[in-house]
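Just one chain is shown here, as structure tokens, and it is the form predicted alone.
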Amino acid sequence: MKREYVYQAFERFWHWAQAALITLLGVTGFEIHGSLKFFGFRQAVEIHNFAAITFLILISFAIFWHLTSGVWRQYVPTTGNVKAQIDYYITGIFRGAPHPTKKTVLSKLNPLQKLVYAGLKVLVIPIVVTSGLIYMFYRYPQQYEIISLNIKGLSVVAVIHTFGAFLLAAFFVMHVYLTTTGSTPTANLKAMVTGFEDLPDEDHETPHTARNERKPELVN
């Protein structure tokens, strides 16, 4: 194992507003909803309205770091064990069995992690996004006898958000689960706070990388 410096400070800074803000977000959401009670109705809302600005502002500064750094290259998704990573996550961790792709300061992501932040990147995000901003800057018209037509467009405008943080909320339970299933349950989490995490070495191979890498033998 080599210590190597993975996650750069504004990588780890995103990592944790963005997790602050989404807890703040379900949170007073919810509360919005009428599923929970913690704030308060009108305090909820502003709260709600001011951590979604504050992720706005966080998504355009994450995005412009991505694109000028070639982090972005990172999340591309694949297919190649894609599979092999679904079988070590259901049944292969708890048998002790190796990792099917190694991790490495240039991929960081297996090809399952890929496919999920694509998917939240390119569609649960954005919907949730529009959707919110949609209902946060909706204004009813003066016309009494038109504002129940209207009231019915912003309840479904509403379902689409709530889906939307339904997928979020899904997604950050897993999150923290997964975030246990390192070399030890907190090495992930410290990794995250220092930057530094141990990675095998460039020239030690898991037996399912070795076996899934080697060339297939001609046959006569």
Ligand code: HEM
Contents of the next structure:
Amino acid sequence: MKREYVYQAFERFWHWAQAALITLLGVTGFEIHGSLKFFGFRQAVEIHNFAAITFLILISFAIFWHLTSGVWRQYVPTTGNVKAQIDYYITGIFRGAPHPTKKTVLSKLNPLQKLVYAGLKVLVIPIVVTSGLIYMFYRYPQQYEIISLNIKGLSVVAVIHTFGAFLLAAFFVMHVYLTTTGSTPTANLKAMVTGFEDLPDEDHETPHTARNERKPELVN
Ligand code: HEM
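Just the form predicted alone so far, so send over the form predicted together with the named molecule.
Starting with the chain above, the whole complex follows.
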């Protein structure tokens, strides 16, 4: 095992800010939807709007950081080992089997994480953001006359937005559980707080333990 600096400062800030904002957007969103009672409807709408704008600003910085640091390459899905990773989570983990893939600084995500995170980044989050913006600018045509949208109704947009919110909520629950499956139950959590994690030595790598067929290169 070797102590490595796995998560850079911006990456950790982005991760926790995103987690807080999605939680706030989820709680206020489901209050607007009528499933929860917490802030009161009016305040829930105000907080949801404010958190949504903050989320958009965070997304802009995160896109810039992923592109300039080269870390975006780590999210490109690979075909190998996806089934091995699913089998590990369903049965292997309960038999004490070894992780089918090995985490390294340049390849932090296992094949299943790559697939799910890439799906969130290019599909689920864009759908929630786009439907949310349509929702926002349709709801207040008097306020934003120049950019208000001329669509018949919000029912389809609301269903799409809520569906995306359900996917994010389901991801959140699975994600929190899976963070406990590192070398110790809190190893992954501590790594995302401090940036450091104990990783297996590189030279013990076998063809089946490599996370990537081709290792991505980081610019910095
Ligand atoms: C930039 C991102 C987002 C924008 C612009 C946005 C915008 C909006 C707007 C304008 C509304 C309607 C508020 C009203 O009735 O006045 C809404 C509702 C809602 N939002 Fe978001 N939102 C965003 C992200 C999210 C996220 C990440 C979640 C969940 C994790 C979420 C969950 C919901 C839910 C469940 C509703 C209620 C839908 C309904 O029943 O009609 N939103 N959102």
